[in-house]
Amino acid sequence: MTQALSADVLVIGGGSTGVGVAWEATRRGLSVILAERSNLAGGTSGRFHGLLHSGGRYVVSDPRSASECAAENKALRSIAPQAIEDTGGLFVSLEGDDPAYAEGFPLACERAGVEAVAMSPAEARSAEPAVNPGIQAAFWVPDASVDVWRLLGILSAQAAEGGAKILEHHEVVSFEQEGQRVLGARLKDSATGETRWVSAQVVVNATGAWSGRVAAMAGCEVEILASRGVMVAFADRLSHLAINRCIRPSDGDIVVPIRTVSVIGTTDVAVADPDDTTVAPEEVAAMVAAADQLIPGAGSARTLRAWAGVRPLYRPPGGAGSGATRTVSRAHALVDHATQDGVEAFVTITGGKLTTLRLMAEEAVDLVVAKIGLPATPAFVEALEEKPARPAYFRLPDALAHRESVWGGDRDAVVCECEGVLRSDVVALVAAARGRIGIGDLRRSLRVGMGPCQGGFCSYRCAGLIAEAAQAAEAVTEDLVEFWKERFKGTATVSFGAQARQEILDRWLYASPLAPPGEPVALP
């Protein structure tokens, strides 16, 4: 048992919701500890298509969620503009789509508070030349793309500056209760195997698709309908705008440009296990075909990787429905288990979208401070007033210009050619982590391994730099093997065409003299 810790609030879960709660609670002056079983955004938050929702997708099927997204889209732009690319978006109706849906779309947007501007097909094609020329109707909306790792990095850093303690790779193994009151939790450090006791005045369950499992550990009930969605990334930026199909939410109805790639999403399949992120080849084929309908030629573009995330869809006690996940609201839910289950000092915040993390955090912390007995002191409005009128969004041309300067200079070695990552960037992060860092952490922070080669070259260089600093070659070798298992998992179903040639090269390198010592040639 390691040293015991205590805080006003213990947040379980390091996805967008949990990090948002920790950030908001810290800004209210509360002491905070956040525990995440893997790394920040290691669950659903790191497994989505990267869209900052305008709300347009839900104006007909889920107006409440649409309204929340419309307001929170603006909020996140003010909080962390450097993690957001202001792409804009199009909703387009194609031949064969229900014209009545497009006809009612502007009024539905108006009622939900979603900004939408009608465009003629010619205007839409001028704004986005890549879009299907057969569009029947089009609407511009304020969609954007968001780098989730940068976003959560910003929020967690601000929380840490305010005194929050962020414990990655710490999984809750049990809750301690006195009567019907939760006193805290025991956490297991996956790196050392040690457990530590954390006491808190209130525990917030922000574990998304795993909320039901965590709540059950405290003797509470949260019903989550887990919905798996498959996405496919293309190695090229196929469009400038996010392109949405102007129909009811369905499979493969959006393409999101994010940095130098594009992502098509997504499916919606109910699963029993929130850890079920399998991807079937037929799902990949369906996504690629859907992308080709929105952007002709996408079907022959180079596919980069495929992955799946599991949505946490909340159903309240006694909620009706068969469990068809497409019909379940994407709005969030705040559960006070004192009211629902008779268990004090335990709260669940679940459902919602990454776009609504700020709103979810505010509502959760309002309840926390009420339970602790402090006055509610929301600081969000004041914080917004301090922001510049024109936030500095992430701009792809700026990032590419930096990459060109890296390639053209002789001041530093390039570790990752695909993303223009310098040796000094890697060394600085490794040094700051004091040995507790892996290649996956470098991927999330610097984007190494996210380009066309998917880590085929840079992963070995990064492993060498980590080993050099940590002087623990065996542990680094194990980390490299785990990194490649994850990379192969994401590329196995998209290994055709140009990407198949890249995959053959990557696997040859893995099985060559560069392979980890003692690792068999057989690959995952």
Ligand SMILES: Cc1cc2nc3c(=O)[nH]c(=O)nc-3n(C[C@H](O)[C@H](O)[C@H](O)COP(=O)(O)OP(=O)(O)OC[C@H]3O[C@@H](n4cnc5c(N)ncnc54)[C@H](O)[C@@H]3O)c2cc1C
Contents of the next structure:
Amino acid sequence: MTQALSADVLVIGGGSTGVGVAWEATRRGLSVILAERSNLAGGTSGRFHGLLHSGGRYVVSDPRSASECAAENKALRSIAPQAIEDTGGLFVSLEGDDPAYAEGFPLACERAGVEAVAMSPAEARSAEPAVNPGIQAAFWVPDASVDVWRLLGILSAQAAEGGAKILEHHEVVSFEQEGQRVLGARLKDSATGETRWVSAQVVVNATGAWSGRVAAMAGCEVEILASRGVMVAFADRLSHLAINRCIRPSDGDIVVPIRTVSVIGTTDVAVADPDDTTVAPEEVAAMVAAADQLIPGAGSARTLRAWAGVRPLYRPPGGAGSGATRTVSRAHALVDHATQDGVEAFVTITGGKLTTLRLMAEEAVDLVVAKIGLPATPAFVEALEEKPARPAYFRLPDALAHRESVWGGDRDAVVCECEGVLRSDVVALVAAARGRIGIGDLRRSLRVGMGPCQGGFCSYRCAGLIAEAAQAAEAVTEDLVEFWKERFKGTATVSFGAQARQEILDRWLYASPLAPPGEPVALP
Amino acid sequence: MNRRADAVVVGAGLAGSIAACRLAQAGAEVLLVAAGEGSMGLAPAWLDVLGRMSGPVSSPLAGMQSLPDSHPYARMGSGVVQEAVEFFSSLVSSLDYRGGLEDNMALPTSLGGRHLCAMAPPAMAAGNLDRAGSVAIVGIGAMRDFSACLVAQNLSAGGALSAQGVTVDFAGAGADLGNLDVARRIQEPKLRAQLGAEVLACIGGAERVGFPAVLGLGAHQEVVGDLERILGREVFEIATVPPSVPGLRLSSALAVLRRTLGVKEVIGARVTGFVPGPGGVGGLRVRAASRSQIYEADYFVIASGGVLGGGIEVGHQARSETILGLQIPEGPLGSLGVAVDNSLRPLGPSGDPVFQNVAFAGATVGGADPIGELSSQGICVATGYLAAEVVKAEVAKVARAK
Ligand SMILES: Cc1cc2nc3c(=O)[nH]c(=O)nc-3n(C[C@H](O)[C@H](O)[C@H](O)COP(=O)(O)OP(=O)(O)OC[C@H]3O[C@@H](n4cnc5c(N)ncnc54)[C@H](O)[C@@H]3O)c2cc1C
Ligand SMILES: Cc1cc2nc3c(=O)[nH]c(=O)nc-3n(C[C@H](O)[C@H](O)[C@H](O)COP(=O)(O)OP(=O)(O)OC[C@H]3O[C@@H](n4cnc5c(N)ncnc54)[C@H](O)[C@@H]3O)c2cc1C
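I would like to compare: after the form predicted on its own, may I see the structure of the form predicted together with the ligand?
What follows is the entire complex, opening with the chain shown before.
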């Protein structure tokens, strides 16, 4: 067993919630250890829809969530503008949609504090030419899209600067308890198989859809309704604004433009196992059809990948019966297990949205601080004033201008044509990680492998650069093959038309000029 | 105005080219129509016949005997496959293919894997991994699609031979080179002399020297000859990701042969459907630019390249063949193909031929798992050849009747 660690707070889970808590706690002067069983955003946060909600989606069904989203939308924009593209969004009502919903929408927005500007159908069409021309009513809202890996990268880097220890690939496998008090937890390092103890004054369970399982390890109860949602990415950016259908939340009601792609989502199906992220072909077909209603032509656009994420919907003890998952609140829950289960020094923060991560973190850290017995310190919002007011959102043209200025034809090489990634970008990351980096890490940081070829060409180039920098070819090759398999998992249900041809091309690449030593690559 | 020929061949890939050349050699008037150049320029130019079944296959000829009856090789019999491969070798004799159907050779991949194939052009065959001795693997600094380090380390780890990776600069060539950039530049004698000198300085005592397969297009033999002279040892080429320079050499050799043998061709035109006729198909509807025409013939060979080449469309609901609208039997994406009989005629759901005067060839033919078996090129050559044999016989019958 390697040496024991100790900190004021142990945060379990490296999704948006856990990283938010680690960041907030560090800002308030606490020492923090964060343990994530896979990599940051390796759970639901890395499989979400990508929308920084304006709140409009929930103004009628869940006004509290709507208000929180509206406020947190503003907060996240100033915390991490570099991870946000300020796309703006539309709510549109189509022919046949309940007109009463659209009529009540402005008032509901006003009550919830969600900014919404009514537009005529003609104005909406000129703001977003891709939208269904048959729209009946339209509202502009401050939606934006979020690059989650960049967002969590920024927050965790700031936390690490403040002394937090971020342990990826460390799973919490048990708790140490003394009487009714949690003293710490035992972590298992998935790389080495070794375990280590972490003792902490307070342990925060931020494991999303897994928080019921983690709480149970400490003898506590957290009831999570795991609700799976499917999303489909198109190979092109189909619109520049996020487009929401102005109806009660339902399947396939939002299209979000994220960098070079557009994503339609989502569904809502209760699942027993939070690790169940299967995607059914019918769900893909339904999503593509729904996208075609919002953006005519989307139905024949090239689909790139399909994936699913599992929402952690929290049900309070003795709460409403097992209704449809859509009607369960999207609001977050903070559970003090001392009052609920009589277990001290252990809290769970779950539910909510990625958009509300800061608020969730604030409330959780308030409770942690109270438990440790420190005087209450101001939360982040006050500190906002010191920040420069002008956010620098990321914009695609800026990214291209950067590429052009560096590349310039003969100063650098393009490693990933789909996403415009340069050799110098990869080399810099590999050097910063002292070679201890995988192709999956490069994907999360640079988006290599996320464009139309799904890594067919760039992954080998990245592997070459990693091997040259440091690692043994054998390990790099193994990582490369795993990366290919992982990418293929998301494409199986969307292999139609041009993407089917791409899949055959990629299959040939891995079987022929890029065949690894030993057994052939077993693709799904 | 309609066009007419003895036979119309659809597709300018390996299968269509073999069929067209064979027919033209036999004196038939052949019209070849293709939307594009096909995928030869993407694939390595080794000739795979059968590389894997449940494990590696050491002899394609022996392995073929245990294929299921519906496999194209089983349908035509290994004798025809052998004839077809011999025809291929003699047709592209200028490329001097080495090897045969008795034994597979193991050639290196860009990831240091062992690729089993029946035949290969000399510069690729020289990379045979079953030959003992030490090799140096040369990477070119600015070339993004080849990592000498990965190839060499993985080859050495295999234990059979010792490989050392070196990376050299290609003088003044810029920082971003694709396969074709290098292939063109290296045809410049001065530049390859410089490159050769740089390589010589760092390869020590290696007995053979492997380069990515970019050693020239038209001037390939001169490039290899010069490098071998400068380095004083054997030089070989390692297959790369597309564009494949050896594949382009094969593709242009076959294009020249088609023309020399008198095949009339229209490239850049798409077949959008057919008109019925006595044997089933009377003519093909061809669209070039804004013009539509019917190409009539007694016999048709469809070598439209499967899913990759555009011969099979994978839709949300169904998978269909794009020219005659045939339904494709269910199966994994990599094995989709038209069901055919022993004369390569397409079969309907009842198992009977639906068109009498059509033969399918190449990757559109079903019954195989070409990626898993590493058999696509062999199937292209064999079915292209057989389709021509079937048509030759039919055309002769028609001529006699006239
Ligand atoms: C389909 C779908 C679409 C969505 N779209 C949006 C959207 O557009 N906008 C928005 O704001 N929100 C959206 N959400 C909601 C949002 O994604 C989630 O609320 C948020 O990502 C949850 O983050 P989390 O950190 O709580 O959970 P997670 O991201 O799941 O993080 C929990 C982490 O805990 C780790 N873990 C589990 N067990 C252990 C253990 N024993 N030890 C260590 N680590 C462990 C997991 O690996 C995981 O990384 C969407 C959700 C879904 C399902
Ligand atoms: C990267 C890569 C590596 C490969 N490696 C290997 C390997 O190691 N071993 C192996 O055996 N195979 C390999 N292959 C596969 C092999 O190259 C192909 O399966 C084979 O070349 C197919 O040849 P074909 O003649 O059937 O079709 P293609 O070469 O695809 O040609 C099809 C032709 O039909 C034309 N066409 C299609 N539809 C129409 C239409 N409606 N109207 C007019 N024209 C039409 C196209 O324009 C084209 O000219 C590889 C492929 C790739 C991409």
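C-alpha atoms forming the largest set that superposes within 1.5 Å between two forms make up the rigid core. This is a predicted model, so every value here is computed, not measured. Positions refer to the first chain, counted from 1.
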Rigid core superposed, CA of residue 464 - does it shift 2 Å or more between these two forms?
yes
In Å, how far apart are the CA positions of residue 478 between these two forms with the rigid core superposed?
2.6
